[in-house]
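Here we start with a single chain on its own, the form predicted on its own, put down as structure tokens.
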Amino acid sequence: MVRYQIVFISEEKKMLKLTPPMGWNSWNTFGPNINEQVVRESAKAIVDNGLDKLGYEYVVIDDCWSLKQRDENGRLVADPEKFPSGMKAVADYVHSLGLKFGMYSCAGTVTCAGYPASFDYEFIDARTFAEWGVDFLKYDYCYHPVAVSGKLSYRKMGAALANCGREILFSACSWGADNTHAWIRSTGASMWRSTGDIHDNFNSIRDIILQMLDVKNNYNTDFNGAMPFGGIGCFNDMDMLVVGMNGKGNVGLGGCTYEEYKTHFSAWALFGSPLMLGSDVRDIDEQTKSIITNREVIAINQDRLCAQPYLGYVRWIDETPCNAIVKPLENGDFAVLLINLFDHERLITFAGEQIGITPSTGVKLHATDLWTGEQFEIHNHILLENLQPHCCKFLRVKLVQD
């Protein structure tokens, strides 16, 4: 007789992510002038502002913190300069409060800003991330070889570090390229770049947006509408959020308003992307304060369902949709985000309809907005918001039967 034994492994061990990872990533802000005393400032202040409570646990560095060769053993270096202390002693700290330690590598032959990669170093390179106490790596895609493909890279990642002998979230960050949401769950990635990179302005975060959407961007990918191919295990990484830049670091680049931000974080929030702070968290302004800690959002980012959002029936002016996007939570809730993509003032609408509900079912829909906490009922089942250009509305809508 053949026996069957039935092996029950925690979340944590298996590192299966069940909700959109969440932290704090370097580059946005101090791209390639990152170093030791940043990092430990900024987990500080990740503790300090009570943001690990809300689930910004990951502390991760990005490009241009080694030394540009390898050692007389192929290993990856840190810069003395940059880490005097070594980048184990960083991970120690950071695990010293709580938090978890990310560090940066790319499947090319050099990373993004030119310093040593992990093609065909892999598995010696998951062996020294674990022997610092890495918990998180973003792997990126730049000077990737032409004549190997993508996804066997990745892959290999992968496999090297399941075989680390430590728990790392693996971050793909292909950007969308090479079909990469065909094969990424194949890699035992976690979270996957489906979009190019952010800039701090409303350009860039509705281009992203439109991506996501099936819609016309100005990304040069393979694919558009990224929105199916997110969920449980492996969420769409719609890049770092810019809240709180105001114009300033390395992809400062114009800047938003402060309704801007609050769509963009609605946005992130409502795809399931992973909410990975690029803003300089030593010095939050009360303003973008109170984006980052709204728990409401932050909650239908965390939503156990990981539903894939949807528009209904579409009402389209210049391949830009005017209606809105709607997700459906665990307790039978809907998260619905109504927003404004054009340059200009513009009639959004929600109806019923979009979730299933229309006035013969004699269900009623009472609503409670996200940002000003304002309950109201949806009369007839429809809802018709006049918004200011980038602006949005963003309601949590429940289903109420007489």
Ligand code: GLA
Second form
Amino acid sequence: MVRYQIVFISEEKKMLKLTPPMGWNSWNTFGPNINEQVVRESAKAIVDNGLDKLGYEYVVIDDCWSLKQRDENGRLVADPEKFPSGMKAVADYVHSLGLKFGMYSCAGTVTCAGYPASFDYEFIDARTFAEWGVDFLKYDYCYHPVAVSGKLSYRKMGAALANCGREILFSACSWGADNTHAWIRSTGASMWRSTGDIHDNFNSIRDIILQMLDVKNNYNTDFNGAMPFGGIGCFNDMDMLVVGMNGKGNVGLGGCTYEEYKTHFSAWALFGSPLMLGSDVRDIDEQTKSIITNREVIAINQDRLCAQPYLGYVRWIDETPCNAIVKPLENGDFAVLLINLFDHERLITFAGEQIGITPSTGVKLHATDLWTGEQFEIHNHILLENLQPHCCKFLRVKLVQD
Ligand code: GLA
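The block above covers the form predicted on its own; next, return the form predicted together with the named molecule.
So here's everything in the complex, that chain up top.
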């Protein structure tokens, strides 16, 4: 008879991710057409382009990597046609480049694309991933038995990972369903998908931002926006980035303009979402590179305070906010994002009051534009910007006292 012993993992041993994870995931571009060569080339491209030095460290294989059947011991098997060297060899290669290796499974009976998933195989699968050298597990929610609570299934996989003998970052992907925000931290997850799947067009980007602000909500009735629930150790995941997909690939439905991709990257950075690239990193154009390598914007995302952004006072028109979203930073500065989510030109405003600065404070506000480098003072603590549709102005604001 097998006896299970409950082992408590000490704080030092448990991985605590202090800032949002960054990396690359195969799904947005490759979907089911994932294979060893793509993974190896993408990992190499991350290093060749210096993206690892900016913090992009996880190389994650999403759905469709396995055979449709488990082996005679109930273990998952990597598809030998797609991964002829086996997963351990792929992991070793990714590690040899100084990167971390991620894989995908699902809390259901099969994955979203119909491959074997981990429901009731959690401990076997966690051990398999550990043996292969996996550092990150994205855990999806399709085909999850309705009679079982999501909370139980994610706790089960969380416990399996915590006891598999290897540190594996747990990336939950239940899209905010079943009030994920209320129980996700109890599962040991370091990040959790708070919204549905992204597509490469501005409607999809806008939809996700509005869900974060609780304007629209596709999955729950009593969920008050994901924005207050991210923070150190467990980050709201707004889904993989589409920057640079230019309408190509698995979720490349339409594509975005350069300005729209800048707005997308700025919002994901401000909201403290993990920054997982979804484009084909083997072929990055200059415009894309200028976005995903913007150190000042990445610094807002990786700010160690990990404070959640807020709107302060809200001026809504057609259920869309017209004032800046702001976020306090570790050194006392504020990140200020003026964003035009409308399809027409619109005046977007920022007022010092949003961050607690009234004239009586005697404080001056010095702004740096994170996309142009321009520096200026925000006179009278008020900024009025006529922004073109889907464009943004992203500022770091310093409080200056005479
Ligand atoms: C779900 C997830 C996506 C992706 C696919 C794979 O839709 O939300 O991010 O992992 O499954 O099938």
